[in-house]
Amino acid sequence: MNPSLEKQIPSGVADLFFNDAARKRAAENALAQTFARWGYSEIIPPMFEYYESLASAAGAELREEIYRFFDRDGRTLALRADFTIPIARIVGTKLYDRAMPLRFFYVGSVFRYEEPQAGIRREFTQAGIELIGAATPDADAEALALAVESLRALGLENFRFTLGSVAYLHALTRDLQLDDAARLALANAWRRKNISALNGLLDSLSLDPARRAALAQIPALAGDARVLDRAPAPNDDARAAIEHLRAVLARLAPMGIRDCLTIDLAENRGMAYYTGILFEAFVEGLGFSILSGGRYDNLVERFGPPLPAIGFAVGIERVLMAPRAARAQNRAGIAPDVIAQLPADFAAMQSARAAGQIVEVDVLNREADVLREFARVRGAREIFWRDGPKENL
């Protein structure tokens, strides 16, 4: 054993205990309860499975981040890097003939080999949903509405969603016959709103003036629903994508959700993965997204019959960095309500526990003054003394 490592942990992981562990679990429980109230049932894929299964449906970037290892028979296994691919496998191989749609939620760790930085670890927790078997605007609206409700359940208010459409961008570029490098460069120039890089790339494509102007306009198509009126739609697929976005927004209007949405038709994160709408959520004070999701209609068919699907995931560690979420989850502390001195009234202790109170027994047999000070340090509100009386602190 390397003595320099035996008391350390690898880069990108963390030990959680006391209030940090309680806050994280409280956030997970709040999301699980919210998902369940919307009709989603929990699904628990294995933490590792065959590498081929996970890698076949992952994009090139995600494949590079997958943790791989060998079993004793020499087969390549991998830790899950997200939940969507394993759930697609489960549905495609085992649940494809069930009544649709299927509604699942999950909470658990995922693992990616990437450089740790603010809000990013190599082991992190995702909580999210998958709505499988429906390709309607109503399904997309439900996913967005539940995403908003999820952040509210965590105590967040000052958040914004960006909403785009990969289907729209695919419709604009499908006939350009771009190689992978040019397609990636175009997507990056749009998303980063890098006008200089975009102009250089468009000049190299020998486009007719109208087509060039349409593609050059994409970074400016951000704002409220009126953006859709300005979006160029040179073919049926582009028009259909714009009308789908209109229909989703129309369904969100009576829910009071449209005010926290910003349309951004240049958004294309995960363009190789998603097929329709995609969205991200940002909160005041953080420079990275805390929730992301979108429609992925081509994923389940890699494992079985084709089924449309949409989902999103909340980054638990990221969301707990938001100041308001941190304050809300501080209510999930570990301080006991009661310190009980033995032999205190066991029935009274059990009654307090049944009422939801945390009762901690003094197993070190402290003297009264010492126990009283200990109770104050622990943040307890009451002491059950051994002779029956109770003392409020």
Given for the second form:
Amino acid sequence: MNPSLEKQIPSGVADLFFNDAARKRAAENALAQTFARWGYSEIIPPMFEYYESLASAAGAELREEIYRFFDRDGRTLALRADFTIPIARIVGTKLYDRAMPLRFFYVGSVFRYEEPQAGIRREFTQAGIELIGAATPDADAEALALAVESLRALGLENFRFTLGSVAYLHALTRDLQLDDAARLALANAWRRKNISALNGLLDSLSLDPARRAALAQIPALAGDARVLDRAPAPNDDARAAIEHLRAVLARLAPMGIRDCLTIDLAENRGMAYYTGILFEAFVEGLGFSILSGGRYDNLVERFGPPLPAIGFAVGIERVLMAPRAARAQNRAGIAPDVIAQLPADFAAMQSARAAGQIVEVDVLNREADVLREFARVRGAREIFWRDGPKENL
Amino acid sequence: MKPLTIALAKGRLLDPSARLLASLGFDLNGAANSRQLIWDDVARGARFLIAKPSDVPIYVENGAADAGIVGQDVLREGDADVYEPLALNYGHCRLVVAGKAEHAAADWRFNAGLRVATKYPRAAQKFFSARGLAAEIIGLAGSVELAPMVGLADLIVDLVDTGQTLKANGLIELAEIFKSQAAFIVNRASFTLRADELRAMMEKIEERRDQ
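Next, report the structure of the form predicted together with the partner chain; the form predicted on its own has already been given.
Time for the whole complex; same chain goes first.
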């Protein structure tokens, strides 16, 4: 311990060991296995790269949160703040001419300079997928279905997804020539379902009455699929966005996962780089989302040829806070099955290990009764004594 | 099923909030005059938390409460990621810049080194920054009107209801930052996971409010 340090580690990071580390690894493995079975292969972008390339593609909010530092030549580097942007760079510069679609999954740390808040860390773990090169409702449905499957693989049951469409909101405002401040204020009022702020804003925009009514109605467009029948569609783009959502829902019905979906057309997460559908998952007992994702068709083209894409990420630390996941994964134990006294029968230890048992060696040369007590405290079930006999505890 | 948990800001909003909830049929008898922090209405599956106003958005954001009633001034000063679907049409007040009479309307805007005392450092900073003024914000916990009288600050940023407190301390209003009223806020997860209960409740609140 360094007594001159007021804090041993910076705010927003954590030391994980024993059960915490085991549960995290188990969750990551369960997701990696699920993603792989759906045809996704792992991609590992660097932990840091040029700030310029990450920041140019990030929305204003994310850009503010990127950790920056300098290399020895004075160039600005940045820690990755998500996986989507580095993967867009890799695809846009290296993989754009491969057969489409590309399916990638990732698991790893991302870093964001955020104020400590509900469920927010500065280093946290994301596990997720990107499906690149397809803009069909089938691609959107696959991403949503895999998102549902991922939460099931984590042992979660009582979860719900909200599903919205940034394409729809863009269609409602594109022809209005709003400036950036007004567009952001509108997106925020929708997002927070803040009807009084929304009305004040709409009053100041001098819109024709039909469009004003349409924009004012957005926060109320939440519920089951019937919401889509009520959604105003003043132009072709808005109609197309609604039809696209219908098509996605139609594909999800036979998979039996439409029931855990809530349509919420006000959701937009500040619009960021999303261009189509976007979704988030909530689980009972946690006040914040554990998974979020959406379609971003204009991101890869910042690095190379245009390619549509959709993806989502699971927040591993958040999942592990969910009561259900806590129960499901506590079995991922760290107790040894066997403790072996030295000099040991190496062949017996190796065959026990080959059979999947955890074998721990006593490297402190304990006396027999001390070792027996130690083995009990550690939760071991068996001792291999030095002369060959085995003892069940 | 867990009770539907509503966090209520204590202080000036608690009485009207309790009256509103009582008019919806909830049993909150005595909550406003008690020191008890949790009130259960078992029959209606509801639980009420009485919390410091600035803590209400924190309970709701973290999901410790499904919903809450708090002033919009508190929401603007904090940065909680919550839904705020209903303004409740009570608890009206305004956040204003005020100063001694000699700070005539034009003159404070030319002053480079303003010192501003406030309980709302964030809103104050935002207001002055947006006007290119390098104000020094002095965060206080209460009785902000005192600061200009004893030379701690040139101006204050504070809530006014009737304006009586300002007048009594020889201060005049120089600019309005925003208007505020009580708001019904909802946790983002609860909005989806307990949609039916919350929607029914909000509909009833809207009927009461608009009567």
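Just so we're on the same page, rigid core means the largest C-alpha set that superposes within 1.5 Å between forms. Positions refer to the first chain, counted from 1. Here the structure is a predicted model, which means the values were calculated and not measured.
- Relative to the superposed core, R372 undergoes a C-alpha shift of no less than 2 Å between the two forms.
- After superposing the rigid core, the Cα of A30 is displaced by less than 2 Å between the two forms.
- Once the rigid core is matched between the two forms, the CA atom of V361 is found 2.7 Å away.
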